[in-house]
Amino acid sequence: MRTRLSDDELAVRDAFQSFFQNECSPAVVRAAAEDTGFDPHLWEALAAMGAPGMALAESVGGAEATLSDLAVVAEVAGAHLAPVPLIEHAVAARAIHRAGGHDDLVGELAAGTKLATLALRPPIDQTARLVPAGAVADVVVVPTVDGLMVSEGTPSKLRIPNTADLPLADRDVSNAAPLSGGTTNREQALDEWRALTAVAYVGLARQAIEIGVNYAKERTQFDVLIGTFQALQHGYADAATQVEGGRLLAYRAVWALETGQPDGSRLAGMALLFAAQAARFATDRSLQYHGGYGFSEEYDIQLFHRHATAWTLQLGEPALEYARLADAEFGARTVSADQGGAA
């Protein structure tokens, strides 16, 4: 795999990194979070952009980008927490499209004028909880024991409360259709999730670092900045260490899933979590660097905090994708008798 960008993608980022830099301010994530976490004025400048179906077929109205160009565009997204859904739509519409005989609907995705989720867990009593965007989304595709369904209905906007203030709702189902592809279509959308938000959370860390940074050249203490003393040094090259440390295993994560690698679901997971791990430990050290200031809500940093402790629980908890990646590494663990029966 290549460890840098193309001439091609870093285009890319930069075009989407100007983009960002005039549509999604610090006010425009702020306001988005007292209504349902959702920015549909941003979503439409994205579309204009043709972010929502860039990954798509031409034939479908996409732009026939790869998943790497789209991780580009993930990462600048997470640097700017931009409240609106582009990865879990884009996977969404990339599952459908897959699927095959949904090219009106895959069209209307491309296009962004119906907004499409993936839920991350199967239902229960034909309600999918917990589903990311489940407040906005116009479309839901969910993951069952056999493979992938889809389900289209009118967003209740009525979110469940939560700490990134992100448009999380549960979703009744019950008219679900199945689409084809078996487990393997599901498995492939539940991965490109996991390493499309691993490239967020990177962006995340990155700006939460150098918002910590800004802030240390600026603040004076006993009458000198406090950039000059070793322990904010060190804390932010630890940071900054560990998200790059990230970053490499992000992209080694998509370009395994782009290229059908054996090991691209592997990876994709072990991006997750330690892009995740990453970006809390630099958010923890700048908001902890901004001292009392850090918890105000009028100091970005405490917005960057937030998001990096939810997004990876829109999965669930983080010890259930390190079980999952330890059975498929040494298969899945059995409980004897005598321990309390099989498991």
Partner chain sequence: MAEDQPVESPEEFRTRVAAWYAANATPRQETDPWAVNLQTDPAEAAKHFETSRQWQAKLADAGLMGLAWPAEYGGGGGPGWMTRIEREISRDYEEYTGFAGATTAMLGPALLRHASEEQKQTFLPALLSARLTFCQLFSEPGAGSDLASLGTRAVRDGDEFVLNGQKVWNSAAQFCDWAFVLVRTDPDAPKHRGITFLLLDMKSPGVEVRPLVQINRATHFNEVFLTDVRVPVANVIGEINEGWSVARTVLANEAAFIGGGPKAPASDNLRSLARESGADKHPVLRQSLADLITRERVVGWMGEQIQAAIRRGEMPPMDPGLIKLMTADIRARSGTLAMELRGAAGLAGDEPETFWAQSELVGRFAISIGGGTNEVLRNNLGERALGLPREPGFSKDQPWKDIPR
The other form holds:
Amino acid sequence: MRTRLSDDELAVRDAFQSFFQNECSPAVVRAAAEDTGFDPHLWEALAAMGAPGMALAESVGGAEATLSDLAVVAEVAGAHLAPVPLIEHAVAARAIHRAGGHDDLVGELAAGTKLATLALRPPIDQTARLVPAGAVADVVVVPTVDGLMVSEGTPSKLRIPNTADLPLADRDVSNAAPLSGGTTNREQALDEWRALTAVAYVGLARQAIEIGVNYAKERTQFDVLIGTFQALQHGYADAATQVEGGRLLAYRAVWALETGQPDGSRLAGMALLFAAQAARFATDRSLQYHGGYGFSEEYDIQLFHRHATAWTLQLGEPALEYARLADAEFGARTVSADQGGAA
Amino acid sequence: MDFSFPPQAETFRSEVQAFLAEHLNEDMIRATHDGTIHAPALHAAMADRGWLSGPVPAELGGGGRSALESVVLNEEMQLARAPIDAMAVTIVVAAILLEHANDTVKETVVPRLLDGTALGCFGYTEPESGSDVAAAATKAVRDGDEWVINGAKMWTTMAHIADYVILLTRTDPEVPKHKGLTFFLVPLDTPGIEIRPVPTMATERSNATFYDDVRLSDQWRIGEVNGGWAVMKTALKYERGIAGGQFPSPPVIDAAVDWARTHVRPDGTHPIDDPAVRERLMRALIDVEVCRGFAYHCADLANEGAMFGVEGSMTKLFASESYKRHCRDFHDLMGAEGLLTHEAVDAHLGGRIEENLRHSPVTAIYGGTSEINRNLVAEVHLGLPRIR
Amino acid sequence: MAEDQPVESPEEFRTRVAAWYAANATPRQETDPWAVNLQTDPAEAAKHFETSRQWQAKLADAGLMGLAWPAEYGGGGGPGWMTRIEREISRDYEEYTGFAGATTAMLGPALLRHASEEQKQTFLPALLSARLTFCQLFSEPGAGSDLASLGTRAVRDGDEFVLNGQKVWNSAAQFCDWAFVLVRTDPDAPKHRGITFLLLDMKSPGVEVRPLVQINRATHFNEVFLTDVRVPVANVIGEINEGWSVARTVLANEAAFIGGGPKAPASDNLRSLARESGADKHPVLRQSLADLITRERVVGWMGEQIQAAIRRGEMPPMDPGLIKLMTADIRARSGTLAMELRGAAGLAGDEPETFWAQSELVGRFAISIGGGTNEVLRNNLGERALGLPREPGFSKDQPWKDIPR
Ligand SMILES: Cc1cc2nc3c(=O)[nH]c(=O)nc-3n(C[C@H](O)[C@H](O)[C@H](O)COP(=O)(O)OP(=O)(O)OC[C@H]3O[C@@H](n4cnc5c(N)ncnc54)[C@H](O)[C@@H]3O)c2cc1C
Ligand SMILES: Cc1cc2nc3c(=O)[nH]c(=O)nc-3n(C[C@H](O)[C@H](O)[C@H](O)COP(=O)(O)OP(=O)(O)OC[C@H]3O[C@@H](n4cnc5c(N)ncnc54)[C@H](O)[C@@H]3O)c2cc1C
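Form predicted on its own already given; the form predicted in complex with the partner chain follows:
Below, the chain from earlier opens the complete complex, with every other chain and molecule after it.
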């Protein structure tokens, strides 16, 4: 049992922490938002650090890092709202690699010279709708009823306008070819996405709290620092408690997937829902406790608020995610849809 | 991170499960309805196994169980609905004595606590001091080799069945409040002590205890004169982290699932097929996993010898606040049937959800209220400025 | 005119006003329910401001503004129910009085209560007819929740005050003709007692307005810099150094107005979204929706009671801050629900539903922060409505200039 990062994980964290601090300031996030929502220079710099392939096998040019190591990077990337689809890329590349038979492609993905992503929902009429990084990815891994398929194509570089200025786009996947591995591979990929996104949410939420707490230690009203008001203290304490609880759950989900625990999938779904909720609460509190400045475009907290809402919605209605977990927990429902709901 | 348990803790978990299967029965669980959350037979069986001194380091004469094993014990007992209050309090009192008492007390009292023949209880809270526990006013005045104690304590739970109370007193009113406190271990049959029952909204009972010229030899002093705050810290260390209730919800959720599967609604469906019910149950199960993460985290920190505090605050805050929510949600789920108490013959699962509903509010009050824990998280974890 | 002797029965009044609206306004069904009142393009915003101002002028011409205000200042002098009925009818139409209407509701009662007879004669008719529009210059970079600590100085020079300082978050300041402004006139007095309330012509030399961009990219609020701006002493509302009580009247009416809620309840749109996605069959979302509708109704009824009391010139039966708090809470819920109902489609795209959902999500902060934050309103409720003691550490009696800053 080690509920803290190991020395190796801390080393990874520190390296990426200083990387993102230098390379991914809020100004960089804002600049990307004005464009496609993706920052190619940041991606190249990450590739130079070996990040895109870090959790792939050495045989294909990866660094053979663990999913936990990847999670550590995802947390830091989340804290900086990094405008790069690191999680989707890594999860897609791992899924293609697990399927076997695409070594050249996986090699390019490991090097980061090609960009992959994961569509989170099955395509309808050959179109995958609102694909994360769909505006910029060269390779799209698509979930279907039977498993996964992979589609290569030229990205449009046009994103659909959206809440968090993410590089979302629809993708024509009519040329998609099946990947072996069936539904097991598909579930593994989606669960990895859930767990890593949960960790990224934790990074985001911790940062949002830190920004707000720092502000509360500088801003004076009624002749005292606003941080002395219990209204703020208790709001932040609740937020921090949820976020730290979410962090332990998210890393436990990552660990469970990595070590093949039977409840890995369950924990991954739970972690995503909980961490997303915690992030929403934390950004809501932090924005509110900025007063008028929170509502202005100039202060960074609004960026965190918008991202907190966005990431999970890429997967669809949260209600469906609860329903999915409930089916696994209690068995499928035994009444027909007209008797009680569309979920 | 690594969330696997060491093999020893896994073995211990199986041992505890087997123990509970053998020793815990419905009568013991129901016995708590008399207001005293204590099952003597279970307590004795645990003492037999040496589990009452578990968390205290072996060098201090304890069972030397790792914090992970302690959390496993606690987890399994709560999942099984074993009455743990008297046990938990006794474990903490024993732990305090092993760290701070003189040899006489260690040799005469501690063995009796650990073999289950004697029980301890806490005497911190007073009518005028609760959250601000360091404001205790119960006076202890030195008189030769003796101390004379006068005052009143409130919420001295278990005092009516306990043999000893660990009593927080004021020995120096002239210094700042944290610096004039001294602890005593007081045998409850000492002349001058009166115990009056305090009924609660739940099934449990507590007590008000009164101390009128209670004379005590200096050998019952625990820790230094005016060094009471250091003892208090030890108490909190064991109480918040290790003996704390991180798993109050699972029995309630089990009952709700059972209800949802078996109850038939007027339209012929079972609640378990209602997406709204399923979502509520899932949310509660997620909260339980969060509590689990917190519990293991505290244990891991304790294992490393880290003095944790704020993590314990977060754990208790989250566990008790979510438990209250679960009780309300699932009480609602049952509709009118949810109103039946354990005294009603056909109450679902002996009125388990109803009983928990009435019990749940106190978990956010005793052992440090939710507000106090939020203050601690704000100040210690987030570094926000102190209010005063 | 006394309430018990209306010249017109409520039914007659309703028929008359409904006929006027039918002839002059656009029914709401014909307009887009997803339209968002949010202009990211400054030219659009200016146009929108002007359109609503003209609508108010038209209403005033028809005798439908200030129905219950005293007739001598341009009002209708009618009973309070007229305003309620007019409001009900207006809900079914697209046009509305916008920012000008909001200031009328905020500033009007304050002028009625605190202004001199001459000031009332001059400004009230102009306010009602929107011939003049007013923005609020209260907040400063260092004085938001703690408004009374404001530092914009006004030094007397004969018949004029000379103003220097900076204001911030001033809604629509770039469009308004005039402003009502709080200034410090006595730095030696405790902070609440050295403030004066002035009306200021925004075209005065030395007034500079710089737009700020909001989280939703609208340029609705501004910074306003005041450099040696000269304002006649005749423009003081109430007494010099007693502007705080005038400001409190404005703030109470602001809270009541914001709490008065938008014309169309969010639940109408949420219902359509739910129907469209099939979520109206999903029990969890149905419950959230029902919960929201309940809250909307409750706050609506509370708001009516408060408005009725204000119209009658009575003390409101409850603190108007309560309405604003509940409205902020409803908006937070409806924003979250809107995004959940839209799912991934709420994230992205050009559909008006998406844009509406997104603006609903952040729009609530305008209410939970603007015009007094939720936290400050709760403090006020605790102290005023419940009689709880103040939080420690407030220096009420220290001279303003001695408070460390
Ligand atoms: C059933 C039961 C069993 C108990 N058993 C024991 C026992 O065995 N031994 C023992 O010693 N005690 C026991 N207690 C006492 C318990 O620890 C206290 O009730 C608790 O510490 C709160 O103190 P109080 O009741 O005096 O409330 P107060 O301290 O008066 O608090 C009242 C309210 O004010 C809030 N508050 C207080 N200070 C602050 C602050 N700084 N900031 C924000 N909010 C604040 C509190 O959170 C609470 O909501 C028991 C209590 C109960 C109900
Ligand atoms: C959309 C919008 C429009 C606005 N329009 C105008 C306008 O037209 N004219 C104008 O003058 N102003 C306007 N404002 C400004 C508004 O009134 C202020 O933003 C508001 O009063 C809060 O002040 P602040 O921004 O300085 O926040 P601060 O006062 O710095 O507050 C920061 C945080 O601390 C909390 N806080 C402060 N004091 C306490 C306390 N005692 N107890 C507990 N918590 C506390 C607040 O609740 C908040 O969460 C507008 C604001 C917005 C968002």
